[in-house]
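Presented as structure tokens, the chain that follows is alone, the form predicted on its own.
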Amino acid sequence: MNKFAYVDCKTVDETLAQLGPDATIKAGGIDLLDLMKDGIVAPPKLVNIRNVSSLRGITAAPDGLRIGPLSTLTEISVHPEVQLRYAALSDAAGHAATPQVRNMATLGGNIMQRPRCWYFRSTDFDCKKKGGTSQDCHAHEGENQYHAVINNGTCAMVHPSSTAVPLLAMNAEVELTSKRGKRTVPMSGFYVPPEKSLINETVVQPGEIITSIFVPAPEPGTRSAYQKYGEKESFDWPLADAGVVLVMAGQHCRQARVVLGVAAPTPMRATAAEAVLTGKTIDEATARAAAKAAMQEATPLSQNGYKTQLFQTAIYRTVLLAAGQMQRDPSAIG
């Protein structure tokens, strides 16, 4: 690991003072500290937020839910307000890693994470996202078994934030702040694709930080579900994800988000399942439905095909318990 000064901040103020082409800001740390120690990152200078306090607390309103950025996985699935209104992202939260990684990880680092991709975490490749001579993406003709079904053309990377993906089927939005002021980004717009830039992850641009995430409140008749999948049943990164929220009346779906997370290299809504649900009566047959529209426009590698099969289950298993036709299902991870 590389030498690097260390900044203790207490304020948001502090913080953006701080902050510089040379500063890397630090919250829990957990997927810094790994690239940091792994070599593939090597800040000149951390920033430590963790004792801003503004930065922390959970707030229900009438018109929603605004959770600081520091906010642990913990805290967030245990509140009993996410858990009532917000189940999906209560589950996600709940079921990231291990309970000593939620007790330390924060929701803004959670959504802030680097991909997923041995090419990437590993000093033995010249990849591209890394500023590498390599003009092809490793995972397309290498190990491949964990890598994205969709999108995979430029970089078959994962995006591997469990929050991330009910944060987008509820329409959350991102308030970021710099010295020149605060502006709100929808989820739908947070990640960077890499057919437009392999570089950049996210729009949080230099000198800006993470102060707020605001989830709408849910119109009446919302339910929603998350789970992931993975090879084992208890902690694991996931192989499939879903996160599902559907506007009920009865048996009949007025509306539906349906958003996988590891299926592409950015959390992704998969419309053509959104399609198939909306105003449709649910039940086992829309929801394998739903399963396998999502999945038409994959175009898995040579290893991770299986994964296709997987996410159809994890969609059709989640649309199930979103609609409260099924319980968690014992298979799923975390």
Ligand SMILES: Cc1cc2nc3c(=O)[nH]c(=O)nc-3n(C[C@H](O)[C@H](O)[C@H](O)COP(=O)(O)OP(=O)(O)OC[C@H]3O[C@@H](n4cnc5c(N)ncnc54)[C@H](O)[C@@H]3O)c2cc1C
The other form holds:
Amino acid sequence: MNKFAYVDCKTVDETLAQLGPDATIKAGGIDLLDLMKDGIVAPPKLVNIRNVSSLRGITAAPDGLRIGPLSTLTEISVHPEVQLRYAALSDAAGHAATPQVRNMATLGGNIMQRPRCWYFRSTDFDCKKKGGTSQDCHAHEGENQYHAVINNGTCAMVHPSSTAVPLLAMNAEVELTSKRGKRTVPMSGFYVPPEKSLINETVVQPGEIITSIFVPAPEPGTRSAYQKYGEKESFDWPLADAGVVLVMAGQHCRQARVVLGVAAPTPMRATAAEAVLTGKTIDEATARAAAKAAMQEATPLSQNGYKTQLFQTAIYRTVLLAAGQMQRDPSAIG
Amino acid sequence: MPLEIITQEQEQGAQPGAKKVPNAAKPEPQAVHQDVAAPPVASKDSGPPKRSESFVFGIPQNGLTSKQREVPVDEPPPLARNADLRYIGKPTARYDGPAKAMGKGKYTADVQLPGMLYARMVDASVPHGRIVSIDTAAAEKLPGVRAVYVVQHTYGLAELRDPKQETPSRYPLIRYAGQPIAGIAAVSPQIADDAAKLIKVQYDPMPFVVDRTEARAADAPAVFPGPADAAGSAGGGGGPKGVPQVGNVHGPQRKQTGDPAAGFAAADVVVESEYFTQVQTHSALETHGFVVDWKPDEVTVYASTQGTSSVRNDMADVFKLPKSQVRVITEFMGGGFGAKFGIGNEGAVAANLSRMTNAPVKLMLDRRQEHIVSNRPDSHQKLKIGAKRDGTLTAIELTSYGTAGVGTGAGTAGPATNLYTCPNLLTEEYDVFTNAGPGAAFRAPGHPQGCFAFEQAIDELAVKLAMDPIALRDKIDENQARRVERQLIVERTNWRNRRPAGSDAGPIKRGMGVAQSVWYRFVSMNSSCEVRVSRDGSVELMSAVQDLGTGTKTMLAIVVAEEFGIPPGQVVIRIGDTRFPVGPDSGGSVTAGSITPAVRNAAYQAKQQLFAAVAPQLGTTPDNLHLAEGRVLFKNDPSRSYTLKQITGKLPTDEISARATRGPEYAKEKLTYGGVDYVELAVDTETGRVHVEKVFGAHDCGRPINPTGVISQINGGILQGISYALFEQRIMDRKTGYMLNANLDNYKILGAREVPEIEIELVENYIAQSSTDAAGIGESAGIITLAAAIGNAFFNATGVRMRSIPMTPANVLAALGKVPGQPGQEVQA
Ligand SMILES: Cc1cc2nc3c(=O)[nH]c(=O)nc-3n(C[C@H](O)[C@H](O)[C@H](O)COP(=O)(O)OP(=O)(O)OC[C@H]3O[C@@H](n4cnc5c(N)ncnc54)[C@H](O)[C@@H]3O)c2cc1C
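Moving from the form predicted on its own to the form predicted in complex with the ligand:
What follows is the entire complex, opening with the chain shown before.
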């Protein structure tokens, strides 16, 4: 690991003052330290925000949920209001990673973690995403069983943030603060797909810090769920995950939002699946039809064709879970 | 079974004693080599004087009998069956459990010595190539760096039969990415890491191949320019030497008994199938490592090792030191699974650095290096089995190819050769060299692979014969212990409710299956110890034997306790130090069977000395005294007794001691250990997840000394077996030759949520071979059977045969025909 300066901040203003061009924010430190230990990033200065108390806390108001970016995944998953009205978010926070990681991992850090791709995460490989010169995506011709099945033509990485999936499905907004002031970015515009930029995965600019995440209150009749599938239950990265928000009138679906986690390089809405569900009575056949529709645009690589089947299962079972027609799936991890 | 089979196992290296090799010097023959097949009981005119004794014999479920044996006169009387003993055979909590749980156990990685330096291994960044130059100047200049040592010879790889086939070079040729090149010692680990980045190595890269199938092609890059052979380690592994080699294909090692062609001609049914297994890395929690403190009068080596003796021997060989000047210490050990014998490259580098700096040096590999340094080879096996309509086997044919990277030892024929009775057998085993880290012994070398294929093929045969798989095994297996174990499964599990394959209609399908293992009784004569009794009544046992986490300390305490009639907790066990009498290297499941008789004999002899010393003062004869429940009792006067302490208080000296060494087996017999494991599972056919729900294992290992320890070993074997079957696999990047998942998040190992309900039944099997009749369990404990049992249960659940592991969603969905463009396996429901 590189040598670095370390500053500990107590307020947002102090943090902003420290956020020069060579500074990197450290929250729980789980992803950041992994990347540093593996030599993928070498930040000269870490700005620790874990003691900025104004960035903590979860507030449930009539208009929605305000979550401080330092809230841990555990805090989010056990919050009664989140469990009651934002079930997909508590599912996602409560099933990400491991109990130990969830106790340290913050929501801000979770949505800001870097993508998974073993070519990106190893110094053995030079790839454009790390500013390297290699023209090819190593995953295209290489070992790609864990890589993206949709929109994978430029770069086949996946973004593993579990919480980003329901946040996108719930139309959440991210508040960014810099010395110039505040701006709000909808989750739908938060991630930057590789064809737009290979280097940055999000719109967050140097000098900016996430100061709040806002989730609008659900419409009456809203039900939601999130499930994540991997190779094993304990301690594993998602191979397929789905977040589903349904606005229901009885068994009739007035509106559906289906978000897929590690299907594409960044979390994505499965609009084809949503179209199948909207206006229909939810049952197993509709749920399966939606799942199938979602995978129509898949372009699997040499070794990840199975992920299209896994995603179909994740989608249909999570739609039925959201609709209250199925139990939580024992095959879903965490 | 014929004796050749024992010999063959020796050659394959699946036995202790074959030497890990640290240098080209001729390995010194180890006593174990000669004594594995114990000589017959000495006739009256040779060996120590003997007396005749009657030993309990057989399996309790079948009714125990007795067996007359000639035993050396200084050995204790035979032990009764476990049910009639005080401490042996009684569940006993791990002796050092509290120390481990409280973090007080000091592992090699925890050793801190005054002035100690921290070393880092620098390894190759190309999979194949010649080192043109190594520039260490910048690293050496970095403040805090004390020494840089450039590796002169790399251990663990196969070596060319004719070294002249390669142009000599200043540096060892690089044959795999991650091959050690240099070591750096510095005052802190950080400085050593920084210095590692400053070492500039210039390579002349050569073509390489890391995939087994590609490596078999006629035009594949050659890993070695000519035939090459590798030695095994003390834990087994290592392939045959001197076999033909064409390109990267080394072999076959061909073995035939009977007339296989005639056997197939006589068969009513024949099954033919192919199976594939992956490379598994050892992934011990404590990585390989050493702390070496090189002093002029003695070199002290703290080693994370399975064999203190193997480390001492290697140190002496490599550095031309008298053994008397090498001391090896292994107090606590964080897992080896077969990969930690001898000094290896890391020990040699640490020792060189310590010698260069005059300071103790700690070198622990990092996790990436740990994944690369050793592995269980993969396999591609073709099996053909012929049988009569009643199940009688008429012929078995096995051809297997496997890669142990730059090593050999990928043979898989153990189960096909030794599980069942079959008069006609042909096995051909090939090693395929690839530019990847060397294979090493790994818990039952060759057997999990072989069993995955063979025990599924036996199930395929049962399907074809329309026979119950357990009934078929009853027909073809003459082993009495396995028969009792199968019976236990029938009685204690759901087996009788087993349904036809693929009975469930929904996406979740449940099934059950069994598979059985076989392992061999090996004994190491390097098994000595000393028992001391002090005047204050304390009892101490000393041996160089190590406890690699298997519970050796507890087991030895129990054996001494039984002899002295005191609780095991009162016996002080000091092991894992070569200053004590030599101990066996723990490989091939030899430890319990080898060292416990020596320990019991020493304890018995110490007790006899004690009685002899105090009897006159007690006004009696030594043979009138005995020890029970912590008291010395008079056989002729039940009213008279003393505490042990009262008696030892009468000793004329502060201490008495007895030393004993393992004697030969009482009878020359080919014996096996084994078990039968039953699995119940659910297959989610839409996610490809296999959920193992229940495992019932019935296992035998001679006389169990500590059932808690034995069951713990079996639990661990079962979990490691599930992990092998479902999750673990080394993933190599074929274009660069790097391992992509040399970490513990993408190299997937079973975790707490994957642990099924496990129930174990131990079958006592009294064999009348030594004064304890103990036997090892490490290798026949679940690791061998689980992949096959899961495969058989998977078939029962789905009607589909899993022909490759690990059974990940990718592989399972493909086999089920759920992956676009992949046909899937045939459904037989
Ligand atoms: C074994 C394992 C399994 C895992 N499985 C999952 C999983 O299933 N699902 C999942 O979602 N995650 C998973 N993770 C990842 C883990 O959840 C993330 O690493 C963690 O959430 C990161 O949060 P952190 O607070 O530690 O972030 P840090 O490591 O501190 O920061 C991560 C990044 O976010 C930036 N950052 C942090 N806070 C802010 C802020 N307020 N404003 C701007 N930038 C900020 C940092 O600069 C850094 O670039 C797993 C991790 C492990 C080790």
